[in-house]
Amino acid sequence: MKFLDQAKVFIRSGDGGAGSVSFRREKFIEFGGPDGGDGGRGGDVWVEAVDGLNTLIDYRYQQHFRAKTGVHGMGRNRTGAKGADVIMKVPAGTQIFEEDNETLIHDLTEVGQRYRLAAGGNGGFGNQHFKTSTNQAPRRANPGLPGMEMTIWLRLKLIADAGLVGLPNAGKSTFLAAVTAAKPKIADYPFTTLHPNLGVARVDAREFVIADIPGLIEGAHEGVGIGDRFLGHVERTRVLLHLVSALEENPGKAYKTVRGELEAYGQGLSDKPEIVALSQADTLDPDARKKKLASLKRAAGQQPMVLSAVSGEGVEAVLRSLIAIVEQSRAERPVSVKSESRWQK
């Protein structure tokens, strides 16, 4: 399955149906008086998070979505049924913006979440209702008033509770192979990352998520590389795990890079707590390890920790250390966002 989290979407409520002009016909009624049924409700157009979902794919392939109109009314004061919802099903992560792409509507955080994007217009009163003192047999009735329609960007945003950054080729992906059943490509070039993955960690019998995103380079945030558009689906992370490579030649500049990329951006990604590894030093002797943790520390502020995902080296010790962080996060910052409807008619 291909990944793609971000799409544009056109969507239309229903219209109302509408009211019906009828009258009473039956055998010995003289008077029979209006019998016209309102007209039923156009449908809603929904969106909802749902389980088994991780990408927008599926809105690839169909941008439109329409509900139905409401059932005209009938004789013998029928009301019209309403129209068919529409439910847009969504992973839990899922923004959704106005037409701007900057306008936030709602945010979908948690499965199960439903949103009333668009409510279908109301249904056309029948002739019954026109009927009065001097108008005994009124000819007229409403029509159903029109539905709501507007275009709408998705826009998915992972839920994990801890975020891989670094630049291309740091070990992100193999730590993540390493300690999560994912199964992200590795290979010994740069960007082999191409699009966020996910895993889950365990550790001491606790579980946390993991998201790798593709890595950053200088200049990403004007668009240099892959850029910085992944970056988003570490916005909701607990705690970030920035891996600097044993292979780069000076660990406290290529801290410092990707750092800069993080401010940069914004959205309170540098503000995130931090746990900085040197990763991939298996392939350093004791004493240039050494010289590289200490030039790291200087960049960091931080002691760093040691960390390689192919000789196992240090990987439980910085699970620990990420979900010491998450459980602590989660037990002041619960996620939860209350679900409501936009438009309320």
Ligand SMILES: Nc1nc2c(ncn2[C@@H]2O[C@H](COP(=O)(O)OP(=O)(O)OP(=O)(O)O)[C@@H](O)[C@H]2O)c(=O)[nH]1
Second form
Amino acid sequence: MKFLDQAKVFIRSGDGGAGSVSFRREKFIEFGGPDGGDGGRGGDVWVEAVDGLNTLIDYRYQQHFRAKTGVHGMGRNRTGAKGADVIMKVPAGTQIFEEDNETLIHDLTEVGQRYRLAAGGNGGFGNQHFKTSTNQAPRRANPGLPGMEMTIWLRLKLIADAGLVGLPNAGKSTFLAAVTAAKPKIADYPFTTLHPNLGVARVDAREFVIADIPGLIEGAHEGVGIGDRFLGHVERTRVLLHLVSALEENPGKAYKTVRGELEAYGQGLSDKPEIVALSQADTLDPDARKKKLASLKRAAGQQPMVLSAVSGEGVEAVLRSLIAIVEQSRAERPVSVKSESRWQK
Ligand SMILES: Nc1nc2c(ncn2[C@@H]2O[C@H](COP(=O)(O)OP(=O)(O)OP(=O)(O)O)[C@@H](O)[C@H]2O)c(=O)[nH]1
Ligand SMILES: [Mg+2]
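Structure of the form predicted together with this ligand, given the form predicted alone:
Whole complex next, starting from this chain.
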């Protein structure tokens, strides 16, 4: 699954309505004077974070959003109505960038947040505004001001609760496929995963979202392999599950390589809670298992968990450990933190 996470959109706020030129005309009233009303303001363009959306897919089909023009002013001092607004509904976590796709305009992190991207043009003054002592019958009114137009980028970071990290072939995608309904591509060559995959895992009747991302290799922060930009997808997760393959000659070294890349990436990734697990454990005999676990434990400074996505061993225990951290973190901080991301570049 390729997760659509950005869309280019053209927006335009409404023009202001024109002011009106009109004179009071009533029976028995001479020289009634000007009574042209003002034009209404043009509609605004808003973005609003709403519940229930997970993608920006709608913006692939509709890329133009125009608010309505304000209604023109009318005689008898009637002001025109404001033009209708446009409200673009996006999932929480959407960021809005200028046309260069670099300059952040706004970050919508919580459901219910709203931001006015473009205000409608002001309505023009009707001729009653131009009445002076020397000009009692002005024939002049203003047109409305034009609306603003711009091209913007909407970008959504996948907001997952837990992120899978590890070297290529560590079994990340296999784990995701085992515990969620996601169907990521799985194969025994490096960089099988090129785009992040999301899945919803369930344990003890509770749910959380797991993100599977490409593998990290030494030098990824300098662009080796496919680089490390995709780490942006797990920046906002609450916990990392670090998988180290039991097939690694030296699991401790494999662990440290990935940790080194997380540190080089920055953005607080290396400070996140981490659960370390020796994966593909079904491939080991008891002796090798002991040795590899010891190597990983030394490197990680914590007792690693053991799992096999193929045999199912240890999988539930890992899910329980993950959900415990996720729930604790949700209680402390219901909305994922905002962070400036290198991924934005
Ligand atoms: N025996 C065994 N094989 C596994 C297990 N998990 C994954 N594999 C195999 O290991 C290989 C790599 O698995 P993937 O899930 O694609 O690994 P990945 O970490 O997602 O790899 P990248 O996407 O390249 O980073 C595949 O051939 C899997 O079938 C496991 O628990 N036991
Ligand atoms: Mg994969």
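Numbering follows the first chain given and starts at 1. C-alpha atoms forming the largest set that superposes within 1.5 Å between two forms make up the rigid core. Just so it is clear, the structure is predicted and the values come from calculations on it, not from any experiment.
- With the core superposed, E222 shows a C-alpha displacement below 2 Å between these two forms.
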